[in-house]
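Here's a solo chain for you in structure tokens, the form predicted on its own.
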Amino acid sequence: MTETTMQVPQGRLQILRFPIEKHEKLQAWDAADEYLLQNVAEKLELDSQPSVLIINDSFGALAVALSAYKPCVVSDSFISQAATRQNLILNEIDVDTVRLFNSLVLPQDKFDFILIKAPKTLAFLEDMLIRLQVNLTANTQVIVAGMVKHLSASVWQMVARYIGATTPSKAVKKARLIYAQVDLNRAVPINPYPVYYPLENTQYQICNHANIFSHKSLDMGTRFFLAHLPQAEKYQQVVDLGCGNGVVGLIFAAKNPNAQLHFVDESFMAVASAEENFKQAVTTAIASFQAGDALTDFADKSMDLILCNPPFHQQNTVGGHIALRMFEQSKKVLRQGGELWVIGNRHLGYHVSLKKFFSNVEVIASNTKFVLIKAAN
């Protein structure tokens, strides 16, 4: 059975993953979270009320454990924020003791402690470190935590470049901490994010914020999807699910100008990118943009078409659970005769998973690497 009780110096806490699954096999925190909390317990003094900023907390383990310090918490994940609120409630802690910020708008305060859980995307880390300059003082203690396998040399170099000299901790349970000494005299370059690139075979300039997959160019899977997008008047209400920078929905709208598009992603940066790209390129089509938990907020039998390139990782955890949840939700949200179009690597076997939910599953196109599948009610 998956452990849900986290025992740390700050207390014995219940921490759950979100969305909550009946037979959850994955724990909501890791050894890096425990190591960081153990380490800061010796440094934080509640009486002096040090100011604390937490970045990239996975499911709220850090925020809940340090809630007594009324921390600011920055995340690019809607799901992380939802999990933080739920776990605060679960531990009978006032939700308002933690100030939640999405990745697009950081707090402007100075902080005594900045605690960073190493993100999967180096570009996101770089963007955060550059934008954190206003939050630093000469005495700010910056600590980056992660599992050793996720703390590449690039992470160390980036922290040293944008903060100051780094010192590693010893490894404990395959986790490590990186301490950074703030150097106020270092030269910090202009933030290169968001990145813009021309979308091939179009007149569009595509905006990608830092935490977007393949943020400097069009990835191969999306390129294959774009080449086979459907076109028909029957598609009136359409979702770009897990929209990323919104390129799939954007090109679909260009082919189907009477359709109303709904862009949804759990990444705040993804939704912001999609909204900018759509509004710059399309002037007549109607669209909505929402950071959310997949299709949770959509009414049953309300959509004609769902376009989806499912993510196969959540934070640093790889698996097919997110795709399965998207498929199950799509079944409920699609009208009778509605269609789900899914692109994925061949080895992921989405056609098998889709048959658990849809009676009509067919391959639309495939090559040596990708397969595009249509599933219908």
Ligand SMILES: C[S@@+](CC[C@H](N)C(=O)[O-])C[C@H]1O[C@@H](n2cnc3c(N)ncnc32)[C@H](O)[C@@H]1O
Second form
Amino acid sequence: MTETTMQVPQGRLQILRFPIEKHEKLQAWDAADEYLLQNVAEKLELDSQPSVLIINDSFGALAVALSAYKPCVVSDSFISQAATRQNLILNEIDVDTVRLFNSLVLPQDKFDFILIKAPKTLAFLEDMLIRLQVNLTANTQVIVAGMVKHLSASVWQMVARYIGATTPSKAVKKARLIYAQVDLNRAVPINPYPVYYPLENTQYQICNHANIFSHKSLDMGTRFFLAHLPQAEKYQQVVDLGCGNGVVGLIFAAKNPNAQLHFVDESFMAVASAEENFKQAVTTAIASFQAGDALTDFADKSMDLILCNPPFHQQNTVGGHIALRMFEQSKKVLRQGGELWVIGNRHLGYHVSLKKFFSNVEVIASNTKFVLIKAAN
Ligand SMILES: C[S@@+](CC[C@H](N)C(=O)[O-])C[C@H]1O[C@@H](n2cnc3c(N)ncnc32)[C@H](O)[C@@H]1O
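Okay, that is the form predicted on its own; can I get the form predicted in complex with this ligand now?
Every component of the complex follows; first up is the chain already shown.
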């Protein structure tokens, strides 16, 4: 059985992943969360009401454990925010004690403690470290926590460059903390994010906020998908599922100007990038943009086409299970005769997974690396 009770100095807390799965195999927090909570328990004095900013909490373990300090919590993940609310309720804590911010709008206050769970993407860490300069005072204690394998030399260098001199903790259960001494005299460069690249064979400049999948250039799988997108009047209601910067839906809309597009991603930065890209592209198509968990907010039998380049990670966890959920939900959300188009690396075997849910599964195109598959109801 997966452990759901987190025993830390702040208490015995129930922390679940989101969405809740019956046979969940993965725990909702890790040794780095425990280590950080252990460490700050000795430093945070409730009586002096220290102000606390938490960045990139996974499923709310940090926010729930530190809720007595009414922390501000910044995340790029819709799922992380939903998990935080769920876990606060589960532990009978008023949801409003924690102030949740999406990664595009940081609080502007000064903080005594800034606690950062090292993110998977270095670019996201860089963007956060630059943008949190407004939150620093000379006395702010900045602590970055992560599993040793996620704390590369680049992470250390980045923390030193944007905050100040770093000191390592000893490693405990393969987790480590980086303490950074704020140096307000550093010259902090202008934030390079969002970054833009020209989309090949088009006039479009593609906007990519820092936490976007393949933010520096077009992903090879996406390129293969773009070259084979369908065109037909029957595709009226169309989802770009896990849209990232939205190039798949954007090029589909350019080919199918009468379609109505729905862009969805669990990353707030992805949805913001997709919206900016679509609005700059001046297509006549109508579109909606929403942060959400896969197709949870879509009505059954409401869509004609779903376009998907599935994620292979959720935060730091490899996630074939997310692709499977997306396929299962697609089956429900598609109308009779509706189609799910999936691009993937050959070795991921999406062909086999799709057959679990769809009776008609067909390869549309393939090359040595990628397969584009159509699954129909
Ligand atoms: C492989 S990327 C594809 C991005 C884009 N469609 C492309 O082809 O460049 C997968 C995307 O799925 C998103 N994602 C991961 N889990 C999700 C979930 N549960 N619901 C919605 N989107 C999710 C990720 O944030 C990421 O943007």
